[in-house]
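Next up is one chain by itself, shown in structure tokens, the form predicted on its own.
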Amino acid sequence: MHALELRNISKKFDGIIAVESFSLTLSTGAAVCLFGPSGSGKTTLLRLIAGLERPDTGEVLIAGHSVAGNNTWIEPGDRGLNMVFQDLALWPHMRAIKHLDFVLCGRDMSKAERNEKATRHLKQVDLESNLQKYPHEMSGGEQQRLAIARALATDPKLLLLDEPFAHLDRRRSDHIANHIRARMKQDGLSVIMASHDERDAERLGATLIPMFAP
């Protein structure tokens, strides 16, 4: 079973194509990299995927289940997946620990259990200091870090990530795609990323999918 399939998806805003006739199929535990410069939809095949935008036309299947398309609409949270935003949406009034806990309630854990693993997965992307910040106390690649911290806490099958190293030096982002790449071995993990740097494709030990403005 593939992790994601896009069959023939497209999207216009305002009568401008952004997306047309897009296909792409990842599997389990891969990686895949849309590649190209401002404009060319990678966003916009991001947030499609996430069921932040509808598409025009075409299907999103995930672990081969229709989440979008042919009369079928799966909500966002209910898709399985995270996505870590090119401007990370943080939430300014929490602490760097409390985006995690916040992210983890309501599942069967106890509060005590919420804070270890919480504390875990920011220890994995070196923010040990930073527990107890909030985000405009952060550097913006500790940020970046905090954002994919919270994105994998909940354990999502499938990962979506908008430029995930731009703000993050060489020794940051080895570091941050080597915890990556162990996620999707140890746990089938999938990726799909956008970025505009063939490097980021090459961290993640990724498939490049060129994309070009249509």
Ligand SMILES: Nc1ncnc2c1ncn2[C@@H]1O[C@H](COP(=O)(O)OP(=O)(O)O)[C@@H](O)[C@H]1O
Contents of the next structure:
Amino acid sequence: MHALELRNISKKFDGIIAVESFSLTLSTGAAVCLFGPSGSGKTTLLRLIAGLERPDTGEVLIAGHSVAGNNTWIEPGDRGLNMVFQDLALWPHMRAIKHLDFVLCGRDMSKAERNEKATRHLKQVDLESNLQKYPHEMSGGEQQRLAIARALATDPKLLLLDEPFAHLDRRRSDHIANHIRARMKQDGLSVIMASHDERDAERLGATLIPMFAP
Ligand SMILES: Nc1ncnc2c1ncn2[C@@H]1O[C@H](COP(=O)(O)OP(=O)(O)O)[C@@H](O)[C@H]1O
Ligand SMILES: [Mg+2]
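Just the form predicted on its own so far, so send over the form predicted in complex with the named molecule.
Complete assembly follows, chain above in first position.
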């Protein structure tokens, strides 16, 4: 069974094609990289997978289950995935640790367990000295690592990464990529990323999927 399957996905905005008849399969525990110039539809495809856009035609399947298309619609929060947005989408009024505590709320965990998990995930991306900081008190790279930690803390089966290393230097990018690769190996996490930089794909051992601007 595939972690993700896209069957002939198309999407237009105001009559202009953003994605045309796009198909893809992603094996469990593997990574692929949507690789192409700005405007080639990478972000649109990730948003279609996440359930933030509806495809005009085609079908999205996650772990063998249809989540969009063929008269099916599964809400984003019920797709077992998480996404790191290109603009990160951090919450300005929340401290770093609160970002993780917030996404873990509602799970069958005590406050102490949530705090332990949040701290552990932030340590894994080297943010242990930033736990009590607000996003505006953090550098671009620290903010990016917070967004990645927030996504991983929910234990997704499928991780969507939009230009995930854009704000990180080479050493940090390698470190974070190694951390994600460990999750792929240990937990069977599958990754679909978007990037215009081949080195990002190499870091995650991701197969390149060329995308072309229309
Ligand atoms: N919500 C939207 N409304 C109108 N046009 C959009 C919208 N989202 C994306 N597009 C258009 O779709 C095309 C693909 O954009 P995008 O998926 O962001 O590309 P990439 O991430 O590869 O840079 C672009 O022409 C963009 O302007
Ligand atoms: Mg984009």
